[in-house]
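One chain comes next, on its own, written as structure tokens: the form predicted alone.
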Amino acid sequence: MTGSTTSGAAVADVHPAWLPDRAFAGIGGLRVAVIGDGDVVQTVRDEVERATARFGGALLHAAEGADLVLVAAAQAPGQLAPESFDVALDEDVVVVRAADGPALLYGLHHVVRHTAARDLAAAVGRTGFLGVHAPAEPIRMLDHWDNLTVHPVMGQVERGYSGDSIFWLDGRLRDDLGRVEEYARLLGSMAINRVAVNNVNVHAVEAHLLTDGLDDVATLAAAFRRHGIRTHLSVSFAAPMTVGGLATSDPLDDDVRAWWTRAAAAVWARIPDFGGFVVKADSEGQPGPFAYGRDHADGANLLARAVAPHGGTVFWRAFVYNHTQDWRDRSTDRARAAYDHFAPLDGRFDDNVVLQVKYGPMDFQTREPVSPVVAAMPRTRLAVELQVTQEYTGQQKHVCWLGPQWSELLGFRPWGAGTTVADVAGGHGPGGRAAGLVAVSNVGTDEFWTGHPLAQANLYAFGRLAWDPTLPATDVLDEWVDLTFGADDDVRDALHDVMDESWHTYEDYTAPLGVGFMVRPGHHYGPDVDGYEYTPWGTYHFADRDGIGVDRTRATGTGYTGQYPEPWRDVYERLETCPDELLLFFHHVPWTHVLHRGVSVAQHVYDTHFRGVDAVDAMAERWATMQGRVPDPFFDRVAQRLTEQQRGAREWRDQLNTYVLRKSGVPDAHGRRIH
């Protein structure tokens, strides 16, 4: 397939995703003025020049005679916050006034989105086109779990399902950065402003990026800079020892402090707009401050003070838990861990530390409650972490449109009313400490970027919801469809039929009622009901002949419900009020326990797993009607993945239903054959 061109070089192996040439047809035929200076303004100018060359019109350097004026920074009158822009109609001229270069790029793509299926005059009349547009989340970041070389267990991209790294090959930066440049263009179009380019599990070869690998990082930073994106590195807490030759990494040691100060100065000397460091410490075998009797505030502040003179930020991940626990010990609860480790440290982190908290207390499961840490640390900058790569939601072999899931959790109100999760991340919570949203990227060297072509929509949705978490997921999907395929009502309807309910469908045929980790250990693909149940990593369902679920109540369980503020601490505590979809996350109940919907837990498993398979079959049938309506390679890849999804859904159905029947002895009320 033929992609677009960047810097004059053909990139023949890149699918254009939501930026095919036709997406810019709406500004074709227009006289477009681009006014301003800087690298990102030049990117805007290049995009307009390319569109007008393809579809007609002209690129102008002054507003006189223009139909569309894009003006940045000092040339734009009025006060606008950084990264914000205003769209106004001045007589018959649409004027986009931007606070800075990145804002001008976002303004351009705002126009492109609104004109992808209509002309400029029609776009002006649409709700949401005119007015001031500003990001809800200051930080909108993608983390790449990319290794420089192929790891013997995790491959080159840890939890990656789309091929190898687009950045690294054989321990060094790739020679051909055409894909990186196209990727930066995709991210700029949806207002991503930060990227971390290596795995949070920092192996020995990646550790050297901080020192003798800086030239490679600087080359990547140059590609991202043109699209308003700052580059970050994941670093090892043990770097003073592993690459610095010191005998310790103790955060209170003077030599360690001096080493980090020198290391940071060298990074910023090479990359003046470098963003900062990402750190996974004392988690799943990664080194951290616990080895020295220090806490995570000590560790994070060590790095924060080294990067502060350069305007840098430290993203310190809160994914810390006991991964060597005794499965027989029901008092140990992985869900409690982040709160127990970090909530007591609220107020002790420096201002340039962002605590990066997974949206749920476990690990990106198909269904879990919002992490109580979000509501527990008003004096700390919190970034909420999502997972675009579908580790537990089908690994980009299954259609699982995550826009509805993210809309639901970002709109969750931790105190029952008022402030949402998105508000807390954006600095509108009780403490007013702004950070933003971070997600694990899902791209690789695959022809379609994301393995499953429809998984492109998840990447797009993250950027759009990070800009505006109140956008309806259906509207975001409409945007992606219109940009990717053009204004085709039949294609749009078919994709809604396939994707709208796909998250709930995936939940139907996999782990039920808030249970997690019923997956095969290690690679996490496919069902294994007891796969993690008797391992050091945690215990997740406690199923026996009498019942299933984890008692996390204050009255009789691990006390996890007590980590929530009112009203949720009591809503989750009581069977009468706990939502069905989270029942087994919070409670251990008999197989015959009747849900709010009026059926037993066992019957719910049977019903949903049969329903899930039927829904996947319907998705495949609906997609088949798109042959000839979308490009053949795109159609074929989706059809292939849907065939695998049908197989996988049946495997999940048969294993879960059989397990429940054998454990519970409760027959299916409808007499269906249990495998």
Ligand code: GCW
The other form holds:
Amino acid sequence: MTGSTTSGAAVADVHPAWLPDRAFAGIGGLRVAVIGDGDVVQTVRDEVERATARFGGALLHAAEGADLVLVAAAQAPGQLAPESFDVALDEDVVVVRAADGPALLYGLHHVVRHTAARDLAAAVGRTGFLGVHAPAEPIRMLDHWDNLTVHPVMGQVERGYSGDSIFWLDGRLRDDLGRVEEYARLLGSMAINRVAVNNVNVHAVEAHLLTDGLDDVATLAAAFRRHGIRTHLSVSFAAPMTVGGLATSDPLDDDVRAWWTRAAAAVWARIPDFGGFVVKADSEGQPGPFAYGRDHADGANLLARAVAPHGGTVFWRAFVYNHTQDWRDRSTDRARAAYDHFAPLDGRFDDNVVLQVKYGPMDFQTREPVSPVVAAMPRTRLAVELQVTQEYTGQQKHVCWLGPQWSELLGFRPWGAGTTVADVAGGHGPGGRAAGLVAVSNVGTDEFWTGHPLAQANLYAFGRLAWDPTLPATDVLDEWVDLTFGADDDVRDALHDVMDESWHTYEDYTAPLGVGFMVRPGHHYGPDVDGYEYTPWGTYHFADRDGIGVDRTRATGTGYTGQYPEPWRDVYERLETCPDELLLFFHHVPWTHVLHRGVSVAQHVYDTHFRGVDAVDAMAERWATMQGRVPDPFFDRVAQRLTEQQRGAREWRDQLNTYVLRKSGVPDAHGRRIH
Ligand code: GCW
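Moving on from the form predicted alone, kindly provide the form predicted together with this ligand as a structure.
Next comes the full complex, this chain leading.
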């Protein structure tokens, strides 16, 4: 599949990401039996055939004489949960028994990962290789904010930093689906099982996918199906009007119900394993049930009942807030909105509704507390939404390895002990309702997929952490390096040096202490401290000559701390216990307020901003030592982006430091140059 795409590189020129042929050398030399039927088993067979053709060994169709046996579904004895597999040693033979086709694919890649840096015998001796392997999160989904055409303001991929859509061109599916096939292969290798293929902001062109575009969607679904992935569409709540010609989209109207029932039936008639719908309603201008005086349970259940007979799921987003605020109104707090809208609806959503909640109460900031909605809805299936695309974390111009951020979020304990965020999403929370994780993808037609080549690691990490949220981020990075570059200690060390701390470094030179935003409105790249302060979208820092931060306490502020259960409602409420990194999210304090770490807020801003720039310079120097150690195009692209990161970090440093010095008058204790 090497035909050229109209925009972007031909498939043959595209970086293989973490699946270069070399990554399969460890299984290539073996005699591998693949046993079972179905599309995904055939994919496993194709992978083994490709590896053995390249590296020797053989593909077998029966266990006899094999070094490695991969056996799926009916042939696998025992009780394995869906998507799970078991790895055992039978004499000298490694046997992977899988519950189903997708599980066999996951089992294959489990072996590939473990043999990327060593041989099979050595892999067998490692902890974590043998035994039962099951996904922690049943739903592991990527959303694409892809438009069918180029949107005048947002471009083709909303918040996309990697070129155009790999799916769509000029209002319809691309002719050359080579990139889609490669993408599906990458996703299958890290056990993603659902994708949504169009933007949650559904414009007129995309709204028609649901009716006139089904052939295109079916073609995409076929490509994804071979890798165990179900396809979804984002739909507009107003579709009965805009697409169906009705006069209303009131969720309690009989004609509206009938319309959705028919629309769903038509979709599943064309695509029997279609996954369902994603809906952004009453959010940032998208239509929703509020227009009819209905609530979001009415809205979600309308669609849920239409798709239920077909086994479909409705992903209903909780990202609902007032984006036409008046900055003078101090009582409106955007952070409160999702909880205020949704917590009272707990228990009212149908079983096939998944409430999709952004990880924080705001909007994918570098640092936010965990959304209080996660702990507030035990009778609702909750999926936590992450942002792989780096809208607020450097837009794939800056290195920002997000594995550590996600590990921290997923491991957060909303009740202080016991259950984690990952547990709640996976169905091990108080109500036991399982859903999973969703993330906004970061790929496009760019030859490295992700604009910044190192951002490939974020995509990889999302899949791996959705499978096992307890994996240490540093191990995930090792896996990614070994697969991508081969087992090379120098490359691995260099990438750890450049990436391990890059999230904290990004935090250091951008908005401080959890205050968030301070970005240029619109495109959200680069510093603009007061950019959002007087806009309708929300007010984020309230800085004046005396201090900075948002008072979200119950005692004197917006009361947001009261949305958390114990212990957090009190931990965040009290200055003495509020963690430094979230101080300005929860409190308005004087510039001279002394942090737990022993310096004033103003001094902290200076220290971290100088430190952040130094760290970026060190990253660039370290990367320079990799010339000749990684392929030149990869090296060059990263080097170019680091130059921009060095420039950008200086811009952030100088604007933040100058702003704080001018507002506060607090001099830098170390007398460094502030403009
Ligand atoms: O982060 C904001 C983005 C919007 C996006 C919205 C959302 C798709 O700035 O571009 O719209 O979130 O999540 O719906």
